[in-house]
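A single chain comes next, written as structure tokens; it is the form predicted alone.
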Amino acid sequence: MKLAEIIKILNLNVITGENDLDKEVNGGYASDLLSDVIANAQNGQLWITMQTHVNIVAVAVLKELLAIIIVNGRNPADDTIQKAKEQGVVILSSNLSAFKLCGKLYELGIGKDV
């Protein structure tokens, strides 16, 4: 499923990367611990987190993640938004909790074949 479709279905807010939403989602990873994401997330996945600081952009670039989804209605810091724009990282947000968002992604078929 394409990222743009997921955004529309789940009513996600696009914070950065609005011109880079036509990519296929390979799965997802949910964690708030950056070292855990570095160790376990895979290229092309969505990263679900409540973290909003600038270091999330560096992790997304390092792991070649498709997008970061910030949950619980949180918004990234201004320096995070600026760095994401510079690095071409898609940041999305959701009012849902990480648990509910992961469930909805799974219902859409994200991660079922992994």
Second form
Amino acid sequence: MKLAEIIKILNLNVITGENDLDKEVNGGYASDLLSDVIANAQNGQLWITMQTHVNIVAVAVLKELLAIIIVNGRNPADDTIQKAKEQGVVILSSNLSAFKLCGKLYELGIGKDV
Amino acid sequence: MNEFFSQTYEIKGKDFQNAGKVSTGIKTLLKQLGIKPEIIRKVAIACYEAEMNIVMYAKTGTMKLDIDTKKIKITVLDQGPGIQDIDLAMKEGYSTATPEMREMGFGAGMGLPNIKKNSDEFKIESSIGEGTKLEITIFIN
Ligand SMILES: Nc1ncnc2c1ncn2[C@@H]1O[C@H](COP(=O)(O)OP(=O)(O)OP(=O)(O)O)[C@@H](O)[C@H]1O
Ligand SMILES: [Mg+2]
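Form predicted alone already given; the form predicted in complex with its partner chain follows:
Full assembly next; the chain just shown is listed first.
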């Protein structure tokens, strides 16, 4: 499924990268520990997290993640948004908790085959 | 030795704002050099974790990248507190990260073990009150 479709169905807010959503999603990884994401996330995945500070951008770049989805209605810091724009990282947000968002993604079939 | 690339990067302790810059720069460079994606992935993990450890624990440090036709070597040197017990520091889950660092998602205690896991050769040396040195080698073929 394409990222743009998921955004529509799950009513996600697009914070950065609005011109970069026509991409196929290759599963996801949920974690708030950066070293865990560095070790275990795969390229092309969605990263579901509560972290909002600027260091999440470098993690997404290094792992070539498709998008960061910030949960619980949190907003990224201004410098995070700034850096994400510079580096071409897509940041989305959701009012749902990580658990609920992952459940909904899974219902859509995201990650079932990965 | 048929070295075709060598460069040293500076990394500042406590500079969380620019943290990850050196690693992402190295990643871009390796892509430009046409290094295979699976090799780049390993180098990126090792560089990022080494860079973050300097940012988190040391005063200042350098990362030296040496590439030849066979391997990528990363030498990481810092001026900092050093590591008391290296065996303990290498254990997954061990961390002395502060509460502020943990709040930002650091301190899983996974950095050093993952550097080792992604290296073909790995050496760590440290002296208390002086600093820490990592030698990471990843073969290209
Ligand atoms: N360059 C260094 N200088 C001083 N101490 C270090 C250095 N690198 C690692 N350490 C010590 O070793 C411990 C383990 O390091 P490691 O990178 O595995 O985990 P971490 O940095 O605590 O957490 P994570 O990397 O998962 O965010 C650190 O908590 C710290 O006490
Ligand atoms: Mg670390």
